[in-house]
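Taking the form predicted alone, here's one chain by itself in structure tokens.
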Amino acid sequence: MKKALVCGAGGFIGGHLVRRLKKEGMWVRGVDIKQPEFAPTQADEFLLLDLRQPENCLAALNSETGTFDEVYQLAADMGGMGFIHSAETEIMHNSALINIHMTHSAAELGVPRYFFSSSVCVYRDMQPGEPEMTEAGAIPANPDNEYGWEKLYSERVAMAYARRYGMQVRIARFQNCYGPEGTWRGGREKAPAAMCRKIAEVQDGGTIEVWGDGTAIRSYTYVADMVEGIFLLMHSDLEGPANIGCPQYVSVDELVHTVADVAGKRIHIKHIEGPVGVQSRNFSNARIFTTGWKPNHFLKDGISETYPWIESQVKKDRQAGE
């Protein structure tokens, strides 16, 4: 039986990834600084560890039955656009420490295969309609935010250790992942979850606030598709970063209207000042397509799975406050 370590298993994508690996018959250890928030972990073993500390990285990797066959490094200090713009030092400090110590420890202990979760935030701001950018377009570097700079640096760390130690490193640049069991309130939520929450909270015909003018263009990737992309990439021969994202691009206002349609509500939008990020990103998924991966959920499909879950969380919250 293969053994896998999932760092960040208490988080959104990490929790879904644990379930995917269990379906493959693997023995899985999950590690995080916190327990999963919305569903019990399906990991065979779950350790509460702060991976900013090198001794905790070694503890996560320590196994009486030998080296882990696969390590998935998704642990990070991150959130939605509001968090990314308000917590620059926390992101640079905490995530860099995690990646430096975990990559070093995995290489030193002879882990054969190592996955690192990066982000399309490594790319520069783009204009709508620009030609698709390939992975090589991240250099010369000009990320829009410090989250992107940290990810780009940690990619380089992982690739350097791969060269030195012969560790097989796979790097995915995620595009805006969303779905059930993701953070939906508190400032760290991504745009799809925030819009689902806002629309669940208002009556039919109500008004919600949206940062910016609503024209920013994004691609949103459903969590089941993202996890499948991670698995296929990890077991492929693709070296270097690979974009994983749904090739459907919509404006922020179109996202709102999609959620409203799924919710069966008429919604008015009030645009307000707030952090928006880049105007557009448009990426090639040609590399990940070579693994046989393709998205099975376009935006309305994924929102149809996500909105009912967030609506149920809003209702639970209301009932608890009554």
The other form holds:
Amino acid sequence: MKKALVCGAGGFIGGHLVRRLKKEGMWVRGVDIKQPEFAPTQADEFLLLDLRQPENCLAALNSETGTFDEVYQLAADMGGMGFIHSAETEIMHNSALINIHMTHSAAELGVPRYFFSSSVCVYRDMQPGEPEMTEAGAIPANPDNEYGWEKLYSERVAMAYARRYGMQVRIARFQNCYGPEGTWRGGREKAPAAMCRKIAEVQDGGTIEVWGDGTAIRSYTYVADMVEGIFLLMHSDLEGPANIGCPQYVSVDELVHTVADVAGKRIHIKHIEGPVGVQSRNFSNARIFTTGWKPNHFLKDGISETYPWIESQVKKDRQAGE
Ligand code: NAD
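Would you mind generating the form predicted together with nicotinamide-adenine-dinucleotide now that we have the form predicted alone?
Full assembly next; the chain just shown is listed first.
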């Protein structure tokens, strides 16, 4: 039986990835600094470890039954735009340490295949209508935020270890990912979850606040599609980074209208000052398409799965507060 280690298995994408790997019949160890928040882990074994410490990276990889066949590194100090703009030093410090120590330990212990979760935040800002950017467009580098710089650095760490140790490294640059069991409140939530929460909290005909003027263009990828992309990329021969994203580009206001539609509510938008990030995104998915990957959820399909889950969380929260 193949053995996989998922770092960040207590988080959103990591939790879904564990389930996907279990479906393949693998033995899975999950590692995180915290327990999963919304559903019990499906991992065969779950270790609570702070992966900023090198000895904990070794402990995560240590196994009496031999080296892990596959390591998926998704642990990061991470959040939406609000968090990214206010926690620069935490991101640069914590995520870099995790990646430096985890990549080094995996290579030293002879892990044959290593996955690193990067982000499209490595790219510069774009204007709406610009031609699609390929993976090579990340250089010369000019990410909009420190989160993107850390990802770019950690990609290079992984590629350097691949060259030195012959470890097969696979790197995905994720577009915005959303779905059930993702952070939906507390300051680390991303735009789709924040919009679902705000709309679940207001009455029909109510008003919600949206950061910026609502014109920023994004692509949102449903978590089941993302996890499928990770799996296919990991088992492909694609070296170097590969974008994974749903090629449907919408403005932030269009995201709000989609959520309102699914919720069956009429919503007014009040645009306010806030961290928006880049103006536009338009990336080529040609590399990941060569693995046979394609997204099965356009925005409305994915929001139809996500909104009811967030609405139920909001209701639970309200009942607990009553
Ligand atoms: P998440 O925050 O839900 O998961 C990250 C997990 O890492 C968390 O459970 C957290 O507790 C864990 N972690 C943080 N510090 C740790 C430490 N010191 N030791 C051990 N574990 C630690 O985020 P996610 O959305 O599931 O993202 C997973 C990965 O994908 C991250 O690397 C993220 O940067 C990347 N990514 C996500 C998105 C997205 O839209 N969600 C987009 C681009 C890239």
